[in-house]
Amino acid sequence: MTGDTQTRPSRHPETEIAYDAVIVGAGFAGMYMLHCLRQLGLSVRVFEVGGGVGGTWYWNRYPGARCDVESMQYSYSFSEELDQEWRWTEKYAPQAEILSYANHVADRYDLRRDIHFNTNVTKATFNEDTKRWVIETDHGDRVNAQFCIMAVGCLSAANKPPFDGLESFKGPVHHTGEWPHDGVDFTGLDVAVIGTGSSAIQSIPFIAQQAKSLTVFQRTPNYAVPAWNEKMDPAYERAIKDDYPAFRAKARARPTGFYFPFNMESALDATPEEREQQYDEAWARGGLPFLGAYGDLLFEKDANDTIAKFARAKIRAVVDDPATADLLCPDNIFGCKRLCVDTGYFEVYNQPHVKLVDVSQNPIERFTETGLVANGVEYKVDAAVFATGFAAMTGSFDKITIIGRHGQTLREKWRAGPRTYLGLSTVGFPNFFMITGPGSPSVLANMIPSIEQHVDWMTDCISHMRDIGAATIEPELKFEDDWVEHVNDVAQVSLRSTCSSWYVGANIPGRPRIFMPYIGGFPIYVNKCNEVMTNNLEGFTLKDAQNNDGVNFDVTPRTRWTERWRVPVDINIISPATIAAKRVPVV
């Protein structure tokens, strides 16, 4: 069955069925995990809350949604045939095209037959007697599996601020992360958009085209770099496809997991004239690679001040009203938050029907039947759009009751912040894997290669467990502690650790302020994972069915899948020496 159907025929709940693995989520992570485990001959069930595959790209259908990584690099790399047959139409693929790609993959590998859609996993419990996970859903399913694998995504739990009086508002309210699949028509309406993050920056120009009036409520302004999107250049596409594996290898050797020109020189060593020229050239290329203009921009405040000044000048050159331009100019570290990529965002504020309201000092007070009140002023609106982001990294885990050994819940363990070993697993939860979990590069790297690397590592791990007869695997506390400390230490090197952003959970009241992704760079992380694998899964305890550890387990794992990740680090871009010198470029 093809497509992203939202409703499916009813089915009988699955009860007391045993699988080798249960996967939660059918985005790019869940689909590839399913594909790999099938190749091992394992029985697998996938539960997906949505009506189709695609994850983020299934839900985020707001107008203007598109990827901020170039299309030729935002795709699976496990199949040369898949690489060659798929054609992208734009430099930066729009949401609909990425979703079509996800559906194409699901069709090509017949993935849907093992996926139950429209099914929300509510509980996962590790049974210490059987050494198996029991997974329950809102559909009445209750199945068990040796492995429980979370492919729930880093940005999939929508943040919906509990504004006073919201229930009394008579108009429709939409969140950009849960956009209606049949679209929204704002023609002739007075519309409020709350938030100016990435989804707002992408959607506001399109909403403004329809709305009678548009009022944007901004708490914190964001930097944005033009995408300069265009139709796919056939010559560029052909050049990459002529040797896609070599291109992928170059990308994997970069800190971000995708390839772009990078200047390792220091901004502080250049003259003002040289910096201006360098920034102009990088701005003309556009997109996330703008942060590659110099090597010290995220590590030296004085260097960052130069690029921030340049970006604010660009905003002021576009926005006609000086007061509005001032409000749109951030005064924080350039790139400390996820850098936004825009198409005509700042220009939209020159339109007479678009208004910007600053709510940084006085937050939105309440909603009324006909609008909302901010700064003591009531704004009459017909519809509201929440572009308020997500409970990043851990929000999707929080929605499921996950119970490990001794009855401990994951929510309890992570109360002071997430704790993992390599972002792959966590102490107290045997045979529990996380794809792009906290403590891995995840959102600081090209997401699909990050997913593939995690899945390949897990596949080799599970394969090895079968070879040696291991029943369970679990991290050791010392190695988890050391990894958490390392993630925190590396984060302190970057100026990003000083920022109030969703990387540290600052957008959710009451959340502990901990830098959650691994900022040390994709290739260094991959090399660490490879090292752990080839050192007999160092840092993990494996036990047999009788709960004995170390029995006949001293056999070096076969690395069928992870061999393709043994690529050299681009030593000119990232190495232990460059980390020490605070030259670790991270987009």
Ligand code: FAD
The other form holds:
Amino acid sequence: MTGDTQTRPSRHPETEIAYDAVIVGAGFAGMYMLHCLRQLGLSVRVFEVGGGVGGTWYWNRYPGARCDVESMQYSYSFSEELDQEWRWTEKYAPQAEILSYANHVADRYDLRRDIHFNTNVTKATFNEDTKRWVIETDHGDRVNAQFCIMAVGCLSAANKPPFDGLESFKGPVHHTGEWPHDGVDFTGLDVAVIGTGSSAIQSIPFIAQQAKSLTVFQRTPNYAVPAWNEKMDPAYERAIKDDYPAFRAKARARPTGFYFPFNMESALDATPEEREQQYDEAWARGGLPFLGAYGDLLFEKDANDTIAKFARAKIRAVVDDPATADLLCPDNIFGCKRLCVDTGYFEVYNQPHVKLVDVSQNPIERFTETGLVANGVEYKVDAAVFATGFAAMTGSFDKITIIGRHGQTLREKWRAGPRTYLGLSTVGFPNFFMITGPGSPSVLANMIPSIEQHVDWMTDCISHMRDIGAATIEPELKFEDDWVEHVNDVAQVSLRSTCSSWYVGANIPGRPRIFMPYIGGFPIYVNKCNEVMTNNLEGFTLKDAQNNDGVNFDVTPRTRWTERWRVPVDINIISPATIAAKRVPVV
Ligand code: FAD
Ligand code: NAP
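Cool, the form predicted on its own is there; where's the form predicted together with the ligand?
Up next: the whole complex, starting with the chain shown before.
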């Protein structure tokens, strides 16, 4: 399979160098973590397997790739100057512009000097004698650090199904998440796309423009709401920039960590006519906020049925061929899998050179030299696109041999599903932090604020440890168990826990089924993190270099970094009572 085509520049491996912290990954998470730890005066090394910063936006260069949280919100909020100087040109910026933004941030804060690119971290081992992590890479580096921070991404380990015969296929195969930097020209080619998730839905209209023929292999149909993307409206931009901090604070108080109008009423309390009007208006606004049309859509099946019916009618209104429209109409919960946002996706199937093949009943059988076989039919193609997603949330952890206390590997510990305290850390792995790890809101919220909140919390935590002379921090088993139970309990109130999505690991055979992100909403989660911090890092054990706990550690942490996350929560929108009442719209 083709992928990143960058060549690795030569450099001497780093051996036996001691850092205060090593960060794995230089996406938005790793970049901001580096920036913060530098301000604490720590020595930091970042390792990044890609050839540049930006993570997701470095790798996912497929045609049509863009964010689906509006760019005025899908951006860092830590610097008012950065907020003011950067200009997004579209409501939903394309991949190249988001990557430029990442590069701009790297330049502005001179981040690259501490990052080794083209370097894959293969192993991280906690040495119980020195209380330091030893980090090894495929480049021959072997460094040690007090803190090992995983900024490896939730959607960064490409899922490449091992189809029989794939190696015999003569044409190129591209995964959307490892798209070649020089682009791909499909002009005049017969092309297969496997998958119909967000990446497929964004790329298919562009691939169809070039290809001689396009055959889409669909295992599960998906709902998609039009983006109605547009050039940035200068008046809108000005209005936000006039008081960006207030806008950011408003967004943080929302369950999704981004602001959009939503209606807390029940869909079931409205008449069919009122519902139709409400859905029409929400559809006209487009994108993920469509799910905010009513407050109970992800909690009451009968309510969900109404929006699902509306969305299916939209598909049927666009797709000319009724049989194809039938195949494209999902019959599952609307928004149960991550909702897709499209631009001209369903319309593509009206083009005579585009065909949809249903592989829901019988999986793709095999590849041949000249194509692939499904339902007993060989489809001859010149090129194949795997829009087959990711081993979400834990895939990039699984690829690294991470060894904690008593020689336990993280893979073993998480065999039945990830276990964390607040998605930040895990028992048995001292001084090991995860940014947007499983058990935190991560992929259920606007990811950049999720990242910043985690990084700010870790920065205060590490700063505190230095203040009091603590050598290690590790969560306590009871608190981890309670948190895992809470994450599971809250998931059960949502219809999201009921379907075969990547949220539960169901997209890849053999993965444990457990709802991985925290669905209770961003502000509730943030409050919990703040509470833990101000309660003297409740649920964590801190030890000094002699392995004593509790000695002189009875000092309340300063909360310099997390302070900006103390926004008042709009209790009419999100509170324990609203969770109990099943009124928590989550995108
Ligand atoms: P990533 O950006 O995934 O970065 C992780 C980095 O770690 C990668 O560069 C990877 O190469 C590196 N890495 C991993 N393992 C190793 C290793 N062993 N050694 C060295 N380096 C390693 N979220 C939203 O909120 N809104 C959106 O609109 C949105 N759109 C998305 C569109 C696409 C196509 C995808 C795939 C995801 C999207 N997301 C979106 C989620 C997105 O992943 C996050 O918003 C965000 O970019 C994650 O940043 P990160 O730094 O945590 O992880
Ligand atoms: P995805 O949502 O997991 O979709 C993968 C698709 O491939 C699914 O249709 C899946 O079918 C199919 N598939 C997987 N293995 C298959 C197999 N063996 N045979 C046939 N089909 C197979 O992955 P994605 O589209 O890359 O998106 C992942 C996430 O990234 C999104 O949910 C979103 O969070 C983020 N993203 C966001 C945007 C955006 O608009 N900003 C764009 C892209 C990605 P099943 O459904 O049956 O598993």
